[in-house]
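Only one chain is given next, in structure tokens, and it is the form predicted on its own.
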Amino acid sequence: MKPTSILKYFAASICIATTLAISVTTNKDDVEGFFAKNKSKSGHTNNWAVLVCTSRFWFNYRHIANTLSMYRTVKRLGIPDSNIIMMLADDVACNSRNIFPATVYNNRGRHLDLYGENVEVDYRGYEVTVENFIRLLTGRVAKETPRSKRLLTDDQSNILIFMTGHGGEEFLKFQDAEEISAHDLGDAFQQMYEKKRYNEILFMIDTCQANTMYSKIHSPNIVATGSSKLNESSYSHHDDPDIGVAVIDRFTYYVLEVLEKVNMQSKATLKDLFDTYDYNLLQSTPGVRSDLFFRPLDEVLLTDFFGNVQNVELTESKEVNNSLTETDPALIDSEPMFIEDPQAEIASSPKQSASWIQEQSHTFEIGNPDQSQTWRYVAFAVLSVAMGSALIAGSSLV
């Protein structure tokens, strides 16, 4: 053999050799790393929204409003009904005193109907109490309890809670018949992160005395925002002539005012939206809570809470429990189920689900550590023989 084909067959050996240890040294953190560009730094992979307004009567028109604001503002940014809890009388709409009936408006021009076609109220009426507010946050709802009812968040879910209604020094109240204080509500929080219920919180509140209803939180990653201080009233914005009231408050209309300008797209951060509170226009005095957020305010998003994400998660990957269907007969011909809304489904999480699914359409996975050190001894060995035939052929010509 001549020298030139050896060293041709020894370089040749050389390429497809490290070709294929470099190929299976592919592990799971480049894989994560090629999402990464997609995904939110606050690291939620779902958002949802818990609204509610817990005045009830003709006369907190406004209330009503404020909420069915918010409610389209969501729903616009992306985040489906099936991810929005909300709570409201819903007892304006359709009042006698309302001379423009199926609707409610937040505006005295009338020109958009928040009420419209598309409104689903998920608890009604005598249904708002502090009792299921607390039952859906912390998850211990009645077994028949709907999903429409159910908050069914876990860690990687960030949440924005709105309240409105009629408040004083550390306490909102429900309905004018009972109310719920600061601790119940710091409580229902703490509850929340032990159980690994939420990734991070927005708490919007706009009452009287807004401020104090968040003084005892405690549980980290909340970040909560005020109309007012302590001992400071919360005010309606303006009202409408002919329906007689007011339609709007004054610090749910300048925060709309600010999201009415973003969009799935937007790169506008709390921090904007916090800078915009004034008091001249407000005429309180708007609180920002932070202490307890761990990422800064000029990094985090509107849309991590206002909107919606939709991310890919790698999960591990899990060996299938062949003895289960040797134990069980039934579940050897049983096809599988595609969930075509993850979030939309109670019967399996998501992470439940992207496992599932990526345990029965992979064989070889990439990042799989048995698998890819098998391969490296494979491919270090091809290497190895290639070297050795090389040496040996190149000796016997010497």
The other form holds:
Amino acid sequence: MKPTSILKYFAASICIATTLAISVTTNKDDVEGFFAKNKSKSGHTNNWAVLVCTSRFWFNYRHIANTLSMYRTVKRLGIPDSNIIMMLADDVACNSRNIFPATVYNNRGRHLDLYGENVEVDYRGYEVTVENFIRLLTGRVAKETPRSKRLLTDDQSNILIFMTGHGGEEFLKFQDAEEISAHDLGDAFQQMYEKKRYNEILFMIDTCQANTMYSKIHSPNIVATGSSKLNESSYSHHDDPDIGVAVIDRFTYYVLEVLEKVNMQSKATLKDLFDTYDYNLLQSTPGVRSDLFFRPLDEVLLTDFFGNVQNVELTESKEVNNSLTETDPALIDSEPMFIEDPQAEIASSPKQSASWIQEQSHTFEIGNPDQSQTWRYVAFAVLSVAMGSALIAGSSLV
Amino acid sequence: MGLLSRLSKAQRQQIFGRFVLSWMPTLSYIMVAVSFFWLLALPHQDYSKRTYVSENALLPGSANVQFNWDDNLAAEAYRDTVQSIASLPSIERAQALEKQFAAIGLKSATQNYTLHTSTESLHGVNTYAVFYAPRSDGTEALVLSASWLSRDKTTNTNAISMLLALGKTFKRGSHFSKDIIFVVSDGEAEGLQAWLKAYHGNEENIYEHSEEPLRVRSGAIQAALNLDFAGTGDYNALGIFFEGVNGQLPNLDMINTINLISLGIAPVELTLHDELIPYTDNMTKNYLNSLRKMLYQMKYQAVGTPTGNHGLYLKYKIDAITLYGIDRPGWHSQRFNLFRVGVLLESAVRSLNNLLEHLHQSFFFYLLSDVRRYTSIGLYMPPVIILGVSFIFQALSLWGLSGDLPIELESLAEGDKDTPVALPYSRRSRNFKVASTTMGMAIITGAATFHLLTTEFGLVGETPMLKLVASVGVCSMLVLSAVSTAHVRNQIIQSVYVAQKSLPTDIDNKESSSCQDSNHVVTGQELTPAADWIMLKTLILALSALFVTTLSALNFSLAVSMGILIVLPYMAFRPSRWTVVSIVEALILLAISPPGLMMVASWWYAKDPSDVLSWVLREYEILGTWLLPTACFIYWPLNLAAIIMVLLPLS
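Having seen the form predicted on its own, please provide the structure of the form predicted in complex with the partner chain.
Whole complex next, starting from this chain.
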């Protein structure tokens, strides 16, 4: 027998041994669990939001307010401007018809100016087109496109896509000029899937006959929700008599009412949100589509999409905290706290934010804490000995 | 046999064709009946729909107004000012008003104009002021206008003081996307006409009209509200006038906007025009009320005269209506004062301010049977088209019968066997010379009348009435000469024909009656040509159809009234064997001729015929209504030709 073949066998055996050893010492979840999906973990490492207002003109004030409200929410829950792509006609705040120049309000009370501080609109005015939207999603943007106008996602990205405007059966109008169909949207999502541009998508749409818009999506890991079913209109919630227009739509209003009570450490799930849908409040039949989504909705955190709560690698030392078992205090709180300053909220509860850090360290720790480390070393030693003897036996046979 | 079978087939076709042709007149009368009933059904509730705001941008009455009690007090103070300057001469009161606008802080100016018509020259001074929207680019504007003279022929005091008060209110606001122009015009319509002309830089007829160019300007006018609030008192209801020059209408959303505001933020009773009709459950009464409203609109549309100064804007593609304060003491609705008017106007301006483009979503063609009910063009166009088609059917059947039959229609009807029967394909010659000459002469006469009426010759004692009498004289000369030459010509032809025919008639008869083995075909030359009146009537009917259908697209009411007036006489009348009948027909046609209708109108409105004539002339010269040209170039020539037609010889 040639020494080379002996070497080959030797190398092969080493490989097998190592693989086996690793498979025993660390279970699969330990390696992949950090990224991989399972029932309760989305497995994403970054969050993106695409917020699209497809309307322009003064009388569509409410659509711009819808979008800016969502923008404010996702920003409050931690998604940075670099990860938010906002498409907005943006012709309302500085419209000469606006009796309160350079403001956008989503409530008659006018406590919160949505346009007040640091609003970053990525696609503005006439840039809000179907082409730009689809290019954005599928990543087929021109070379010279700045980073702020690109959706730089990967297969670890959770994306919230929020759209609002005037729509109909399986279409959504873009600025009175063109329209996107449900097929276009389904196709764009399929391309995103094929190009591994997302991990999970939450598609939320507030328009007339909105539920028809997600009927043509066939790509996995997408959960979709809309404001009204086929042949139903979605209505505005209320108008501001001083501004003279409707300031927010019903669906967005009631979604926001839930989201306003959510903070970054919230354990509220998508199911909690969907359960709040009420025909009597919305005056339309909201829809949820989760057949493409493989995690149960009651284990999908709202912050998986609306927030930027990410998996982080942790140190050896772990601190078990009981806060996991606590129910989220914010959700129980039934006080209407629709419009609130997120900064103030966080500042008022430093204790809570501290517990959040601990919670994070617990939740996203590598490996299975139930397994004994010593058992692994023993198993490794036994396997190595067995493999070594097998190797010697094999070579002597040859 | 081949020839025979071909013949019989052709004969069958001829029989069929004749059947169709003989049924066509009956069909056309049925169509006329259908059309009449359809028109009468239009005011019925089942044929109209509720109006609705179609333009999303308008958002009527959704915004709070800023017009407050202080503004109301200001308006009342302005009322005294306006009253004190109202009786001054034009130039002085215009300047006084200019100062008032300037005091508010608006850029204001006056405009002199002199307008020469063929009979008079009108002079006046307009005042106007512009509120420049502080945050807009100044490319668009809205107009609020009022004339010094209300439609009640009293001073338009409240309206003018309202303009001043609104100017003051708007000056406080920063939410305007369009500039707002305030115009106080002199005279009746000519003042605003001069202002609009100068604003749009229309330089035509520079010798006839001279208006001072405007010194203060703004952007393209998007919409206008004309105010007519006479006197200084309160009002019971608000009337909307919307009919413009030549039947043009503003976009229905203008009316819908006021409608919604009057139901919400500024509750007032709203009605069309100045008629207040009590509510009733009675179907018949409702129908009659709707009919009355509709006829009111159609009357003004047909005549082409606007029901208020708003009508002038429409010529410049500016949607406008007049709001008229109806003061009817004893009427049940709650009376309202200037405060309510101010709120309503500010809210309306706020709505129009929301517009992103010209009003275009709602209807431009409609009939209103109530301020909240409309009949759309899809429903009211068919009857007038049916009317046009009935003319065409009648003309076609005449045309077909005139060519197909070798014998006179009369003898066919009487079953006269002595006249020759034509073989298939034989055609009687149709002579259009007389018909076309007559029609041409009639049109030339109409055109001459038009120029006679509209030109000033500078002769002593020259009046429109005198000119009209002269043209009537010319027309009657035309009729007389045409009829007499036709009769003379007819006698000559007849005598020549009888001389030619005396020999071969018997042979013709024999051969035609036993035509199986005959190769002899009765040729066109041997038959008498179709009678001139048939040709003329065909031409008249065809032209009537053309004009009625064409006009219906431009001015429905004018087309309908013209169609209804002429359809039965033109279809039924024909020369008669008895001269008396022909003369009666001619007299009826004379009654529906323009001079005849003028006499009827002057009797109906208890006015002097010359007043009616000068009114028509004035409307044409100042506003450019189509009534006079239509009457002279279309209606009268057809009428003249019809009179000649019934007086022509029978064969």
